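As a starting point, one isolated chain is supplied in structure tokens, in the form predicted on its own.
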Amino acid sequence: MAYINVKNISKDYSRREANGKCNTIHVLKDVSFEIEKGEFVCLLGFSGCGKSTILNLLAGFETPSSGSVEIDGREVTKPSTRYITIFQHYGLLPWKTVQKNVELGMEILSLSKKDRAVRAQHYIELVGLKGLEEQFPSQLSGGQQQRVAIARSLAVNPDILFMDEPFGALDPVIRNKLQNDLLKIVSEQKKTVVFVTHDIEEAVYLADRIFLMKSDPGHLEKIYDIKIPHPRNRNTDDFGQYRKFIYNKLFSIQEGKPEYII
């Protein structure tokens, strides 16, 4: 059995209009897929195709209108420390230092104050923030703040990282650096990752497989294996061919038109 098993999930919302009429919004329809332990999967698609909704269902923040989500053979009905979500907005507490923000996630674990501090220090060093332990979020760059968020998530030792466009607000140089750091960390820590993005190059660079999404309503259109070994080089012919291929597929399925040539 697959580690993550999504079976025919749909998600609907009700919205009351100004005239009092209640309309149903179909966000996802009949989505099924499997993810193996240790895989890095990217959900790729335009805004509104349901990528973040799928992530919320996987993480247990929401429940499907129909269908089911199972992780390691158990149905997901609520959030768990076994799987942690990292968002684009870092969610750091501005009045706490880097050290205390990283320790925050461990407060629900049965760890002593000393053990929390030791583990926090380990992950602060792992994400390259040694020496900044007593800094506050306002004193950090955007990339450094996202590193704190990653360290806080890793410190509770989750099996799975759900990541919702975590590098979307960062400049390209910092973004590329964090992509490399993330790949190194998840490989060493043997984590499973489900990563939401609308950036084609990011998906090709990171993913073992790309799940291509289409909207109206959101559904999984295609799954593509990226058969380029890590570490990947954005300037190779293989990388360029995958980028062009995914670009063409993304725009052709979304617009319902013949594939573009770039």
Given for the second form:
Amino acid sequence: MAYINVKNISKDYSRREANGKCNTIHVLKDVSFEIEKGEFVCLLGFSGCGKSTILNLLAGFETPSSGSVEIDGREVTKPSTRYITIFQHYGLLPWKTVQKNVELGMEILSLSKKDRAVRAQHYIELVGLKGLEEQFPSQLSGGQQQRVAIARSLAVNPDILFMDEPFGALDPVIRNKLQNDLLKIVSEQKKTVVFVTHDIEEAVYLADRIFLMKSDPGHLEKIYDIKIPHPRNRNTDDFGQYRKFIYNKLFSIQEGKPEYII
Amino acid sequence: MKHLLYSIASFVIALMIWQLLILLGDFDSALFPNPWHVAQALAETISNGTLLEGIAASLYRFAVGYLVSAVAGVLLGLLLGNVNVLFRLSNPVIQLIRPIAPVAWMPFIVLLMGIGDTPAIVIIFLAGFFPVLLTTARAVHTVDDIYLKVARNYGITKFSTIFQITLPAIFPQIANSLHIALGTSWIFLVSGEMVGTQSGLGFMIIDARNNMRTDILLATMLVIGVIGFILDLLIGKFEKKVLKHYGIH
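Since we've got the form predicted on its own here, give me the form predicted together with its partner chain too.
Expanding to the full complex; the earlier chain stays at the top.
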């Protein structure tokens, strides 16, 4: 069986309208997929397609209205340090230093104070923030803050990283740099990654497979393999064709030539 | 620098108006002393020790009442904020008690506990407690969902989350309510001391009135203002430090 196994999940919310009536909103309808260990999957779609909802369900922050989520053969019912979520707005605690933020996740691991500090130090260096240990998040740039969040997640040695538009708030140069560093780190540490984005280029650059999502109600439209070897180059024809192809699919543009790639 | 000049000018103008009122109005100098007489009265109360004694008594009551109200307000606020049933059960009664001026409690408390330190401390407690309690309880619900998700993701227990995540996350709001509570507590301390005690700055005012010493009366009023101002300055510094630490400027 696959490492991550999602079967027929739906998610409904009830919302009270202005006239007092309760309305059911179908955020996600009948989504099924499998992800193998070590894969890098991008959930790509416009806002409202339910891609963040899928991530919340996978991470155990919410439970599906119907269907099931299994990771490594076990049903997901609550969050776990085996799969850590990284958010767009970092989720760093502003009252703690970089060092203490990275140590946060290690509190439930039975480590001595010294071991924690050493381990935090290791991951702070890994993400390239050596020397900034005693800074507070507000003293760092957005890119640096997201690096701290990545270090914090790696420090508890999770099997999976769930990333919810993690680079969405960063400027392009910093974003490209972080994408490269992320790819390097997750391939070295053999992490499985589920990465939510609405940026086509980002998805094509990072993903082994792109899960294309559409809305009303949110559903998984189709899965595409990106068969470009790493390291990828945004300026090659291959890359451009994939980008164009995914773009057309995302915007539902009919393609004239059926003999296209894939 | 400019700020300082304005402050000095402000006091000079106030003193001039005060002196002008005395020159123009036909007041009995025993009832409306001029600034110079008040300054002399101030020197008199300092040299005979009554002022310092009064300040010490007031500050002691203030410290006890304010600290108890702050600690109790924050802890109970965290409890009410996290346990919705408790909040909904207690909120109606709190809303009913809150508008009762702390001074209105005075006769009841004096009859119950007798005069002394206790009534004044209770008044200060009442003045500070409710704002801090309600601000804390409400602020609990404003904690960014992302922090709570992070706490759940990293397996931090619910109890530990309250003190590790919620409390620090809402601390800027708590600091602000502590600032406001400090001002009201100081105001009510004086009114508490005017009825329930035989010492302290509030008592000095009543005592000066009984002895027809308006110069001492005004001097004491000025001291109350100055101490209140200093307390506000100190907690304002503390609040600024907190906000800076949180990256809120």
